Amino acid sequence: MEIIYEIKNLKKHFPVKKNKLFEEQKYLKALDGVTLEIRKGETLGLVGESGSGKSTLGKCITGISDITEGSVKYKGADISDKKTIKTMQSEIQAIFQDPYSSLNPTLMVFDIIAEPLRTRFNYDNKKIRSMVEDLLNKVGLSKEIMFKKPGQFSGGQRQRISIARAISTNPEFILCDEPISALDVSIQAQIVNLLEDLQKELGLTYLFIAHDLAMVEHISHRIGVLYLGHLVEIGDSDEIYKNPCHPYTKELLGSVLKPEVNKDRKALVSTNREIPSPIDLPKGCVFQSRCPYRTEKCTLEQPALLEVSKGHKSACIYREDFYKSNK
């Protein structure tokens, strides 16, 4: 499959204001050496707890935030290049977490969706109105709502308006930054199904960011797991669920899956240990302070992200043992 994004050793460090607790300059390492690819037409799910670096990665690869180190290529061209930036501006859109704050409350729905159309295309008002009606129809909304304001709609309806705006310019890639986490559970599945239908119809590529694995399994072709700025596991969706090969992934699965799902396997990990500070991470494996499988080897160096089966990689020195135990 064609590669849309090629991300190598991506780092994003934020300087921490000096104080009496430490004299030398410290950095919060939001991302610390992430390497992955996003393929054309796929949905890559990115999961992890709050503070794992998911949204930061989304901002870095779309040019919203500068990177500290590493490289990000969009369609083979570095995103720091001016020509690439111009291409990205016309081919990339985003759907954000909170539909209540991502839409301008003073504008009517028509203007919210029409604005990117006016910016990119030289169409007359009649053509733009026809396109807005078509976009609303695509996301399951009636054209009668065009001249109402966002405050008159529910969260699910507002997110549909956000999606209509996102697909208005015929993008190739959409950053979905926790697009369902602020919605009622009954509405979440509807939005996920809508995104899947639009992907098939328009050939879209998604980076779908979420804080757990529950809904991500349904929409994602592949899943990447982030922990404190490190990519600790990545693989096909089914493979991640059936054969998790990192203790952190097993912990996430244990928090969302019903017990009967894992009746033929060992009990999933459950830890209550304290998460280390992203400013002073421990030497060795970044997950060691919470891992019940920790050995002395885990304290020596951060394990590399290596393949355990075709397309399935894990950053754990015991990845092979986990893989065998899941079979």
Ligand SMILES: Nc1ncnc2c1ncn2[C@@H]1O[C@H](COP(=O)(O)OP(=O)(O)OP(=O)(O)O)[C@@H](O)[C@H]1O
The other form holds:
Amino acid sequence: MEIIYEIKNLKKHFPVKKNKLFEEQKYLKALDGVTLEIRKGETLGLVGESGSGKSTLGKCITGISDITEGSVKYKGADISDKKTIKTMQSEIQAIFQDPYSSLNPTLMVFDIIAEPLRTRFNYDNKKIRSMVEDLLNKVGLSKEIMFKKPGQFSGGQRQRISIARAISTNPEFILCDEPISALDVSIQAQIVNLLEDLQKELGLTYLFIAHDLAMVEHISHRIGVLYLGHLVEIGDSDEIYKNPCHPYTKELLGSVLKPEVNKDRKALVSTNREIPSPIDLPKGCVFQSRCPYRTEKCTLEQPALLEVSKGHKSACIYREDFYKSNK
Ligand SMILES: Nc1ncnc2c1ncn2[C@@H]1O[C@H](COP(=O)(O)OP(=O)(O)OP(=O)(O)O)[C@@H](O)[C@H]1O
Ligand SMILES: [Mg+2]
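Next block: the form predicted together with the named molecule, after the form predicted on its own:
Okay, now the whole complex, with that chain kicking things off.
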């Protein structure tokens, strides 16, 4: 299977502004050692609550942000190489949550979609016009809207316009950073269906970011769960839903503790529901301060992301117990 992205031990630390001159320099650890791969033709869903590092990951792998440590390879080549940067510029596109801000309000739809075509190809106006019509048709919009401005459209229509722009140069990979989060529930499914159809037709690969699992369920082949800059679980979508092996994933799924999982263990009490500050991460497992299953052992070190079954990994020392108890 062809790998589009190979991400190893990716860290992104932001220096925190110091109040006093001699104060120790602190860092906000937005990503703290993420390892994963994105495979050609798949949709990898990435979920986690606000501040978990989802957008930072998207920015780091597309070259929008530089990285602090670790390595990111795009089709086998390091993304910091000049040649790779050039390849990525022509093969990678992004769509975001808010099509209001990503579409220039002063331009007509035609120019918004034509712009990347004009930059990339040396086509005459007639050819560009027919390509724009074709793209509008692909995303389910009529060509009559070409000479209107983005402000005249609904959120869902605007997202269709940004998708038309994103696919105009025939990309390989599209970063989808919460593309449906701002839309009405009824419209969300339409955009998801459109993205799925385009994926099949054009052989696209997606990293699809969302806050909660419900939003990625339909579209993702695999799902990764981020918590405070750590990938805590990853696996095929079915496995993540039916057999979650990290307490945070269980929490996102709204499931309750099965008592037998915990019978031999003395769980530490007092679990705080607040997400800790990414500047002062808890000692030990990153989730321990919130975890209903935590024990003394969990306060010692961050567990490695290890396999529980083929392709299904969890960063919890009790992953095997969960795996058995879910069965
Ligand atoms: N440029 C920056 N400078 C300093 N801190 C940043 C910067 N960008 C992001 N952060 C911090 O990094 C952490 C991760 O942010 P990120 O935007 O990746 O989260 P997210 O999972 O996308 O959240 P959301 O769901 O709200 O979009 C947050 O604590 C955020 O405040
Ligand atoms: Mg974000």
